[in-house]
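Starting off, we have a lone chain in the form predicted on its own, written out as structure tokens.
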Amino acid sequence: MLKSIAKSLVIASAFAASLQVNAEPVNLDELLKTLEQGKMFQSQENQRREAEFKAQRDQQVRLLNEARNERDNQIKLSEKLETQFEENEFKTADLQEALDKRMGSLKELFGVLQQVAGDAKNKFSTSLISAQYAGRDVVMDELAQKMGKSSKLASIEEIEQVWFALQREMTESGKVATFNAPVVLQSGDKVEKEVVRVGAFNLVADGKYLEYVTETGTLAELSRQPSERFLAGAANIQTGNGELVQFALDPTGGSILGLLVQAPDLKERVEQGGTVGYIILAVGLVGLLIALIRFVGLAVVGAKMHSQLKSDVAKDNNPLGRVMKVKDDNPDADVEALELKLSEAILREVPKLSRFLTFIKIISVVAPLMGLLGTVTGMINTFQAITLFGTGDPKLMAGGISQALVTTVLGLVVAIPTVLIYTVLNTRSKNLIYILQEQSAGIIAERSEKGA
């Protein structure tokens, strides 16, 4: 239609152009002739357009008839397929019923086989025996999936394969086996090593415990090994030639061992106490150092005093000698004057004998108070963590609780021995003072007897 309109416009333009070109004055005959020629040309164009329109109309009618025929054919095909589908459903139901009857007890057997294969797959995927015999869980998983499809049946070989795998698991659980396998070291390197498997419980190599990474099916050294007494057994079982050795067995297959190695050691415990914990330890160390010095000093002084007791010659290297020397320095003094001089000499010696003992006592009192301070600060940190993150993750509160408990323990660890040491040193100091007072009383009594 647009094409016809465009052609009409072109013809009209040509006619207008011809009129413009022939704009020169013409007579009426020429004008009539020109109009007649234009009318004839327009009539021919209309006839051509009409013929073209009829042709297109016939073509559309033909296409419409073809589409209707195609629709009718598709409707017939759809009805035929629906009928066939319903017939197939009945046939499928009949065949399924016949299959169920023929399967009989075998269907129950295959259900049990599917369940056993699934359980075996879960068992094998985490068993340490899979480190030596890899791929067992994949086979069991494929068999379980196959049994889950009613269209496929298990063969005798596949059924025997399940039995063999279960029997191998039980047999290997009671063996100490040695095999070579790649091991990921703590440094990240993977090297081939001789691995000793103790049943389904532990794996060791080069005297170190290994873990079986089930996700990747690889062996790796534990990031932290247990204490030396456990490692000694691991080394012995690898070097022993069938001999009985002591070995730390983890019956859970590595769970308890994993928790054991994750437990913090003494250094990490102390670090959990934080700044308060270090201060408590520093104060305790100072107290122990002072106590050691006083213990040695009192021991030396006590030995010299006991030596002085066996001698009549007063010496200046011990408190008793210095007190006895008062008698020698005042041979003519009366009893009262001598008593006063002896009391003065004893008072000069008492501070030396009890030096720093009060400081040790103060430490024994302050240490638990500092532990209490650490407890309070730790609980404050705990409540701050609860305020910020809630109580959903206990690990966020563990730091504050650990600080509270560790500082309390450190305070008691410092206070308890400090109290005992103070008691011992104070008793020893008082015993030496008693000796001085006793000897002083004897000197006064002796002078009194001489004066009488």
The other form holds:
Amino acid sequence: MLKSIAKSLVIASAFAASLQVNAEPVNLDELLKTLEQGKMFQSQENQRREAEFKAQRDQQVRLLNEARNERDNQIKLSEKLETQFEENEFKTADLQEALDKRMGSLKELFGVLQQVAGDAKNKFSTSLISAQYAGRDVVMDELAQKMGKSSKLASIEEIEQVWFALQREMTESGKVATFNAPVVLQSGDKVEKEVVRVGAFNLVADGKYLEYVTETGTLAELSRQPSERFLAGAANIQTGNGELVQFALDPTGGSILGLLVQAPDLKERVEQGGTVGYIILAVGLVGLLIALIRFVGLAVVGAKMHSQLKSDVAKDNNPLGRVMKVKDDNPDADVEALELKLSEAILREVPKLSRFLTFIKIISVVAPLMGLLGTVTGMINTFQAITLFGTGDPKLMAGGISQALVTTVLGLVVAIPTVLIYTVLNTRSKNLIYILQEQSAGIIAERSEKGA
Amino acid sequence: MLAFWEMFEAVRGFMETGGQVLTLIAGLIFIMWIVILERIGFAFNGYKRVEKQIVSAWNKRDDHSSWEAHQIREAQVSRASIKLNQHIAFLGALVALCPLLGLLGTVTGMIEVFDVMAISGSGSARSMASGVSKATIPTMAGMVGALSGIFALTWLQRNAKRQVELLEDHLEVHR
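Cool, the form predicted on its own is there; where's the form predicted together with the partner chain?
Every component of the complex follows; first up is the chain already shown.
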């Protein structure tokens, strides 16, 4: 027991010794002494720390006080500034009032100036004259914005600038002017060209009408030009020197010419008809070809028959001659047999004369029917568009409607001449057939009487 | 003179509002009436000579009963019938074409209306008015033309038929 205590003590002392003193404790007294010494040392240390903490606390208190002072000073300053602000506000109100009083009618002037500058900006941005004098709308816009803020006043130069710009717009709109400017061609190339401006209405270069693209402020050749007779005037106005020239003017300043691009030409119109339209045209073409062939055929046969009517000798190259030959071939036949033979010969000739005519007739009837078919398919397209997009935008329905109308037109365009051609051909062939049917026997009789 | 000028102005205004198809219809009606007048002139004047000639030639013949005589008579009647019916079928076609051309005008006018609609929207009825008048006036003109022609055509057809029958009666056959 003692041994174990001694042992632990030894260990403890060994620790203590290793911490504080290098002297090795040799006995319990020594150890006690050492412990006492250590305790004393510790308390000394604690006192020192306490003193340090106290010093630090004082420091903090001092700092706090300093901060409080600072805060009080700032509050005082802010109060002072607030009162000053209020005073200043009164002062500015007074001064503003004085300013308003002194500006008086001038203020109205600036309002008008702002309005006029804004209007002028809108006008200049779309005016063709801006193609010659670029950047006018920007200047006007800046001035209008400046007038909008009350902090700045317009200088006399700026006011005069508005006046000058308006005056120039007015003067230039009455002039035919020539200037050089880059022009975007239809191919997309940008080329420097001599441009003629006719008032505020049209721009022309190299006999072609130009459009002024307001978004980019550039000049572009219209992708679709008006018809040839108008372009001649455009070319003359550029080359002509002083004398009067006829010129086609777009009084809307280019918007009619712009719509010209949207209006479809004949080829696009036909394309709007779609498949049905092309079928109608093909059928009409076939009808015309057949009619042409029949025209030539009937004219040749008719001429031969008329020369046969004048001559006494039956020729083999025409229907009448062939019918008349029946009599010559059967000189001994009696009246009944001859009549039978004649009608047989006539029956052989009639189909050759009226060949293909029914086909032309059918085409003249079928073409409007096919137009009707196209109309109905076009209307189906239109109603499909309506079910998909509603009736809000007429442009979406335009495709179906134009198909409906164009096919009807094509059907009529094919039918009208075909009806006329059929009637003319039918009359001709019928007259020839009459000659064969009703007159051949008579002609034979006349011939035999004359010979007798 | 002034009245004539005013009439001319009115006609010109009418033709302009009707569009190109109306010009076509006017041309068609003009041709139609020239043919009609020519036919009427022939029916009252030219045909009388032809008939007299045929009848006198027939009466000059001694032989009015043989097979030859019968055939010659038939041939003469047929020739007269061809002369009387000349251009009548053409006239019928012209009358039939009048409403067709009117329809063509209607459809082209409607195309113009829809063009205007596609460009300016359906809001402005005024900009569509020109297309609408181009659609309606040719239809009316076509109808008027067809109606005016159809009376003359019917009379000419009946007259031709009657004249042929009369001719057949005048060429007497003896047995």
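Positions refer to the first chain, counted from 1. For clarity, a rigid core is taken as the largest C-alpha set superposing within 1.5 Å between two forms. All figures in this text were calculated on a predicted structure; none of them were measured in a lab.
For L425, the Cα coordinates differ by under 2 angstroms between these two forms after the core has been superposed. Taking the core as reference, the C-alpha deviation of E438 between these two forms is 4.0 Å.
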